[in-house]
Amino acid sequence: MGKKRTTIVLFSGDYDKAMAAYIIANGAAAYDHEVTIFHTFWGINALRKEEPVEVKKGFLEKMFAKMMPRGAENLGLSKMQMLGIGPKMIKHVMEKHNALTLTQLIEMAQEQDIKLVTCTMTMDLLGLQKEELLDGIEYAGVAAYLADAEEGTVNLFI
């Protein structure tokens, strides 16, 4: 039997759900699994660069870009958003307990050679371009994810 594989579809753009995906991914990599995180729809926002990037876009693409959070630390919570106070509270508690931030978990994933894949169809739908996303990630469609998942020991949808 070959190396165990874990695949995760990160559909959610919620900070806490993205953190869970990256904690599981990093844990699986530490257990010597080959890991893929396939970012689609709102999950792609975790991979957006925080600083604005000048790219040519149409009107609708510009509107999507303005409405979506830019970068991992700007994602909202799935519960207890409380007009933006919730994320500040959870980040304060995390800092108090020396927990890694989502940005740090993403960096750790890259260091562990976790395959971070962005759905190209979703990029097209939301008007996102490669220049707007973090360096070192891969771009593929659902067929590539399914090929990884077919060999997966663990397959999760978050």
Second form
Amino acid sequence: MGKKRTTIVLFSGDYDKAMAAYIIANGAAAYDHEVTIFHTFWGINALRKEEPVEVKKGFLEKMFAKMMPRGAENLGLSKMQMLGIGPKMIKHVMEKHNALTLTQLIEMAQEQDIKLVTCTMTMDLLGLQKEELLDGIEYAGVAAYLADAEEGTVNLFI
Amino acid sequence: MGKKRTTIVLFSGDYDKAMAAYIIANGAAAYDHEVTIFHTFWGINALRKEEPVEVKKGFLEKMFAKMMPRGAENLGLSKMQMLGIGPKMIKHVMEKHNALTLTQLIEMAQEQDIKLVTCTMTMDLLGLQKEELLDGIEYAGVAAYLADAEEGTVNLFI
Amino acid sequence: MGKKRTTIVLFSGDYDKAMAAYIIANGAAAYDHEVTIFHTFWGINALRKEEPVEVKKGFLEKMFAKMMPRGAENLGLSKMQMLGIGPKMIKHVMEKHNALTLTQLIEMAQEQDIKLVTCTMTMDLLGLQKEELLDGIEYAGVAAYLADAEEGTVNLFI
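Can you give me the structure for the form predicted in complex with a further copy of the same chain, which would complement the form predicted on its own we have just seen?
And the full complex, kicking off with our chain again.
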């Protein structure tokens, strides 16, 4: 059998899907898996800093940066978005149940040494720059993803 | 090589995605895989009883219970929902081709001893209670999911 | 450990998700994986020929054929569709960065002998016929998918 290793591609930029990814990742790390979350496409938005960062960009890149949510707590839901009421309701019940927010789940992942990787191809494409993302993130491409994925058995695309 | 084991996280509450999950699961069981479907977030709606169940709930929990579809045949589509016409069209062609409905696929899964698990964390969060779900469902958390997933190689997040 | 094998179920009919599937698939093939992409449900639309093909169909089948996008470059986005502006923006930045289009990624997959399979059950259901899809596609069901998937460790549902 392969090593205990969990490798997740986080493609989605939805709050609920990112939560699911980070809950599984943190769980796996707690059970001694080596864990990687490879953020690609909209999944990168979860790692953006909330405050705008001054970087030089072309016109389209500025548009993308403006239209995409900045940071974990600004993501929408995959279901029941309801013009923004859904996320508020979900966060309200999460608080009531002392559930960890996505921001806290990301912090926990970093404390548990989960490897957080961002796809360099998407960074190029959407014109995102490293200064705009959280600290402690690695940058790599599909080859690095596969090197991790092929060594384990729990491979998910979220 | 690992055991023949298929473990599916069903996160989605869409009829078409749930169908895909149950078709793969039933296929795998027919080919001697041990199969688990771990229902989390909106994926739990596929297991709700169609008729409303009288349980005590707070205000937000009642709201969620009301807004989320009750049972397999009330789920929407991930594409071509078209204000409810899409699901009717799909079900019409399914009937014409004698394809199994999601309800029938779930029954078949239970007959084939596929382990149907519901995520206790989501149950808490959305205020769902066991009386509201089908009989014969197991209740567990991410640790139980990982214990199944790490023993097999076919791991999917749907 | 299992063979180096990557097996992807492409369920989604979104341009960005199909791109992610084909980028991972082409990467895996370059690193000596045996790769299969199993197209099911809306994922089949990526393989449709762009020009309409004359085939005999019933009414509902004609409706589906008309409403679903014909071919890779006519797919929408999973996010930021924005009434069709999103896909144009994305394609504009892709061109600027010399990124491969989905059409080119599919051609590369065929050159790398990636097995492109289409789900026969979905073909029946949506009334699609082989003449309407690209050449060089295989047709199979869930049993063939599982036979590939259970021999490898990188299994994704996209």
